[in-house]
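The chain below stands alone and is given as structure tokens, in the form predicted alone.
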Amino acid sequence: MTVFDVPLSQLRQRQSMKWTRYPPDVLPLWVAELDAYLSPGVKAALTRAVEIGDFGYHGAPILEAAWRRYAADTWGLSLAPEQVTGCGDVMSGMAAIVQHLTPAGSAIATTTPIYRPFRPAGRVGGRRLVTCAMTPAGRLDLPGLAALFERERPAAFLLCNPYNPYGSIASPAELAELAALAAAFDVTVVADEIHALVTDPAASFTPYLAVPGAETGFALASASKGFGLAGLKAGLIIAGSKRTGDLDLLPYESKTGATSHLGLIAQTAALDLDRDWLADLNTEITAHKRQLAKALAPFGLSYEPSPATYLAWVDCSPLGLTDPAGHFRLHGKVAFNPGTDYDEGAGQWIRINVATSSVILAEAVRRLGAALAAA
């Protein structure tokens, strides 16, 4: 049995966003949910919680400690206990940092195309969002960011790494140069690292706080994407070693008070007990990306498998469609994210979630082809 060996008939019984947004005849490969069973350690921990009625308020900081163990074992990143606190989820944690740790009315910078919730997070409390485009290869445009920082003087830069939607990973050299730019222009880097657990086995991820000069930044993390636990709210805010005191400036309701007790239990079990399962998941996702690249080629679509995330960013401009995602949904009954979710100018792009079975992925591409035949 593979990680994604869940039959379509069972997936359609789910009541999550992915499986209820569209009619039952539409195959959903859009929002970042896993078409997988729970990993064994998570299942056992949640089953135990149900058996003993463990549904009270959260207790000890178990997820903070589990993340510190995982970061040390996986990336060699040593974090002190006072650097890590819980939050409801990564994006609410990002918004809390912007709201409470940057001046009202300041500019907040990020890149495009970008995961849609970055935009409201950067505009919270009336702040002004300013952007810099990624390079065509999905890399940080560091000269462009330098020009943006000099021109706009943002209080913070919202970094997505691994990058959603490209699936790229910033290199240690890129992160160190970003940290140097941030220091030169007094910009606080706030790094969303939620996809850090989902990487090609041949790739390597470097946390932002691991590079020289990043001590004044923040990172946000969660095991939710890697283990399919988005419905059990739990995330982490991680302060650079020079910003630990600022965590006290964030309100309780933005930190551990916003977490789900079951989310803390589930993610702790995932990080401590299910690392082999995660390795299998990453191996399968890598294979699915290769499968997708090969399957799209006959339609004139080029996709280079990315080193991280389970999200494929595909340029459909060779097809000559006004609205590729809409066309595939209407004529092929298959749902992908439209590129306009990430940038208004990315209407020719789609984002495909490959965290499903190889059978479902093949059917999605077959439907894409049927939609093109109907064009």
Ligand SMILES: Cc1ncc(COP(=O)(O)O)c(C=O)c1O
Contents of the next structure:
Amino acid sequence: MTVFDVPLSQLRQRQSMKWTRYPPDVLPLWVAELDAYLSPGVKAALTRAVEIGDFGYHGAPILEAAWRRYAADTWGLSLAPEQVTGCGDVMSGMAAIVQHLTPAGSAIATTTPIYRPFRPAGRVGGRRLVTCAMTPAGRLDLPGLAALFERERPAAFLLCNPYNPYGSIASPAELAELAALAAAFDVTVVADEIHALVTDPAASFTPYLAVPGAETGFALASASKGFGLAGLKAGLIIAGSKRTGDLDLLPYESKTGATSHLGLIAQTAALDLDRDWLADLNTEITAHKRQLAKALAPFGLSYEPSPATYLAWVDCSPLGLTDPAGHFRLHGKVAFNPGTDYDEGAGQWIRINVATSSVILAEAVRRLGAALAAA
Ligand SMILES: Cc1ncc(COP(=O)(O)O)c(C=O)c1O
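Previous: the form predicted alone; requested now: the form predicted together with the ligand:
And the full complex, kicking off with our chain again.
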């Protein structure tokens, strides 16, 4: 049995966003939810919490401690207790940093195409969002960012690493160069590292706060993407060693006051007990990306398996469709994210969530093919 062998009939009983947005005849491979069984440690911890009625307010900083252990064991990143605090989820943590730690009226920079909620997070309180396109290979355009920083003088740069939607991972050299640019232009880097747990076993991820010069930045983390726990709200804000005092400037309701006790219990169990399960998940995701690349090729679509995330960013322009995602949904009954979710100019792209069984993935591509035959 693999982690993704959940029967379709059971997935369809889920009430989460992925399984309820579209009618039941549409196969959903869009929003970043996992079609996986719960990992065993998480299941046991949540079952126990239900059995003993452990539904009160959060207690000790268990997730902060579990993350510090995980970061040290996985990336050799040593974090002091005062650097890490809980938050409701990654996006609310990002919005809180922008709101409380950048001056009102400032510019906030990010890259495009980008996970859509980065935009409102950068515009909090009327701040001005300024953007720099990623390179066609899905990497940071560092000269472009330097020019943007010089021209717009943003107070913060919202970094997505690993990258949604490309699935790329910034190298230590790229991150160090970004940190140097940030220092030169007095920009606070806010690194969303929510996909850090979902990496190809052959790839390596470097946390932003591990590179020289990153001490003035922040990172945002969560085990929710890797373990399929997005609905149990919990995330982490991690301050660079020179910014720990700034965590006191964030209101309680943007920090641990917003976490769900069950989310903390679940993510703590995940990080401490289910690392083998995560390794299996990553092995399967790598296999699914290869399966997808092979299955798309006969349609003239090329996809190069990415080193991180379970999201495949696919250019459909060879097909000559006006709205590929809409076409596949209407004529093939299969839902992918349209590229316009990430960039207004990316209408020819789709994002495919491969965190599902290989059977469902094969059926999704079959439906894509049927939609093309119907065109
Ligand atoms: C890059 C990125 N950041 C944040 C999130 C959402 O995280 P949260 O639910 O913790 O706000 C997602 C969800 O897919 C994501 O892809």
